[in-house]
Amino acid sequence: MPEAWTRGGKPAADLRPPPGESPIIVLVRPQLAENIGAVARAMANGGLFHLRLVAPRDGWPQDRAWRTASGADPILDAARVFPDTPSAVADCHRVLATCPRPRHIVIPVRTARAAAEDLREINGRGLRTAVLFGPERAGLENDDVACADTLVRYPLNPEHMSLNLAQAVMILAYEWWTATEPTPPRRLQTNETTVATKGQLEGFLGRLVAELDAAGFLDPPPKRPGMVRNLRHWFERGEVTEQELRTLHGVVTELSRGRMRRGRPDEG
C-alpha cells in the first residue's frame, strides 16, 4: 500500500477516530490559518479528531494550515465549516466553552482536567460533545458562550494568563488523553536489567563491609556501626539494579586485587 504524504511533503499520520463519540473541537472565528494547523497538530497529539470551524476570517481551506499541522492532515481534510456557533453545535448534546474572563452568569465551571473527565463520561454514554475556543484576539463573545452549558477555565498564573489558540487546545487534549492513559506517573527505567532484590543487595553490602574492614576504612571500632549504617542507607534508599550491583562488585574486586598486589594494609 503506498504511503500517504502531507501537503508539506511529510508522511501523513494515520489519524482515524475510534468508534463511538469523542469531543469536537470548535474554533469560533479563527483568524490565522497557521493557528488552525497548529490546533490540528495539538489535537492529534491528544487523540482528538473532529474539528469544526465557525466563520474563519480568511475562508477555508487555506494551504498555510496544512504546512503547520505537522502531519495531522486528516484532521484538516475532514474539518467542517459553519456560518455561526449555533449551527456548529446543533447536533451536539453537551457544549463546553473555554472562557478565561469572568462572566456574570450562573453556570457550571470546570478545570481542563475535570472537563476531560466529564467529556469521557458523557461520550461514554453515546452523547455528542463539543468544546468551543474563541478567536485569537478577543475570545468568545457572550452569544457564543450562550450556546454552552459548561465553562472551562485553566488555573494558570493570574499575573500572566496568556495562551495562544493551539496551546489552549493542547491543554484540553492532554487532559483528555491522560484521563485514560495507563502509563504510571512514576517509574524507574532499567533498560535490559532489573531492580536488585534485597538479598542481592545484602550480599554486596556484606562483601563491601568485609573489604572496608580489611582496608582499615571502618576504624576506629566505636565508629564502625554508624559508618556501616550510613553505607546501608545509601544503597537502600534507591532502587539499585542488578547491572549496577555487578559493576560495584567489579569495582570492589579490582580494589581488592590492587591491595593484594601491593600488600594488604592490615596493620595500622
Second form
Protein chains: 2
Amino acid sequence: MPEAWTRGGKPAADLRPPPGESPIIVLVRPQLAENIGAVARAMANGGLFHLRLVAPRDGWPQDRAWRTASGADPILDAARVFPDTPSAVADCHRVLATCPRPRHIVIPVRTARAAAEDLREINGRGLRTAVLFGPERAGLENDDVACADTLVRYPLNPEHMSLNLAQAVMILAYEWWTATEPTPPRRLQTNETTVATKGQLEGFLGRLVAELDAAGFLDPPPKRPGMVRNLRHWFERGEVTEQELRTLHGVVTELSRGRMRRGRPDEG
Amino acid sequence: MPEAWTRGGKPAADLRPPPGESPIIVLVRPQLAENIGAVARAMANGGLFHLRLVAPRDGWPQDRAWRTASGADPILDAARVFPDTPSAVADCHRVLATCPRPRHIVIPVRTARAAAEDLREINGRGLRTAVLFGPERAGLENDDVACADTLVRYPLNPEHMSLNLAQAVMILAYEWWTATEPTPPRRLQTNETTVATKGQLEGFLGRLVAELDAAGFLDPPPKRPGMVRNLRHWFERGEVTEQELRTLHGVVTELSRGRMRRGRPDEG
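The structure above corresponds to the form predicted on its own; please provide the structure of the form predicted in complex with another copy of the chain.
Below is the whole assembly, all chains and molecules, this chain first.
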C-alpha cells in the first residue's frame, strides 16, 4: 500500500491540511463503509474536513461510504489511507484519542467539550492536530492510544456507553463547531416585528380593562384590583411583540363589538 | 389505531413517565425503522428513556428498529404510538421543537445546550416535557411546530446543516446528560500512583544534574546555568507522577552505570 493515496487521484501531499486549520479525524481500522460515510456527514455538520483511514477492513474506496455521506463527498474524496496509526499521525503535533475505557496509563483526560476548546487553542497556535477513533466493536488498542498525548472521554450514561462510530465523531464535531459559535443560547425569534415597549403594552392593558369594566366582567368592585393584577401579570410574563399587540387590539375590538350588539338586540 | 399501545403489551398508561422524570422524545412521522432504533440507542447513551412515535410511515413495531438499537430494546419496547402530534403531547406541560429552518412565527429559540439546561430546570419543577423531531427528509411541518412553545436550533455548519435523525437526537441527549454531569473537564489520569511533589521532583533533578556534571555534559561552565534551567523547565512542564519519577531514577542509574563502564574499559 502506498504511503497515502486518495480516490480523487490527487497527490496526497496536496491534501495535507495546513497546520492549524482544523483537526484531522483518524478512523483506526474502521469496519463498515457505511459508518465511514456517516462519519463524513457528521464531520461536515461540524465544520471538519480532514479524514484519514488506518487500514479500513474492507479496503478503500467503497461506494457504500459515498451513499451514506449525504453530500459530504468532498471529505471522502480527499480521505487519505494509511497502513498504521503511527504513520497516520506522523505529521501531527498533537494527537487526542477517544477512549471510553480506563487504561493503566498516566495521561491527561478531557471531556469532549474541553477537548474541543483545547483543539481550538492548539490549532490557533498553528499546530496540526488529530483525533483517533477506534473500530466499531473493540475500540482503540493500547498501541494506538500510545500514539496519543491526551484521552477524550465523553460524559455519557455509564449504563449504556456503547456509542455508534458516527455518533462519537458527531459529538466531537458538534463541540468543535460550538466552541466558537456566537449564537446566543436563548433568544426570542420575532421576525419582521419587534418586542413592544412597556408603554405600548400599558396602552393595550388600559383599553382591555376599560372594555372589561364596561362589560361588567370586573365586578364586584372589591375584587377588581386583584383581577386586574392577575390579567396584567399574564400579559407581562412573555415579551409581547408589536404585531401581537395589534392582533390583541383587534381581538378586543371584535369582542367588544359583539357585546355592544348583544346589548342592543333591536339592531339585530 | 388505538390511542396508544406498545409492543410489550403493557397498558400504555403504565408507561407514561412520571412528570419531571426526563424529557419525552417524540419522532414525528419517522420514515426508516433503522433510524428509530438508532434514536433509541442515542437516547440510552444520554440517559433518556421515553419515546413516542407519531404515525411512523411503515407502521410499528418493526424488527429492523430493534436490530439497530444496540441493546436499547427497553426504550423501543416501551415506545408509544400516536396518530398525530397534538395527541402525542397532550399530557405534556412544555414542548420543544427541533427546527433548523427559520419560520415566520414569534417563538423563543434555544441552542441545544440552553434547551438541555432549560429542560433540566423545567423537569426539576415536576413538569412533563417533550422534544419534537421531524421526519428524515422534510422536517417538522408548521402544524407540528404550532404544538411547541420553544424552538431548538443546533449551532452547526450552515453549509451542511442536514442532520441524520439519530444524530439530532444524539446531540440533545448528550447535552441533557452533560447538563448535570460532574466530570471535571480536564484532569490527569494517574491510576495507582499520585503526582510527585516539587520536593520529589527536585530530588530527581539534583541527582540528574550531578550525574551530568560527572559526565561532563554540562561543560563549558558559562553555559551550565542555562542548560540546567532548560532541563528543569522540561521536567516541570507536566505533572510527573511518583511512579514515573521512580522510572526516571532507574533510567539515570542505568545510563550512569554505562558511562562508568565505558570510563573503565578494562572491566569490559
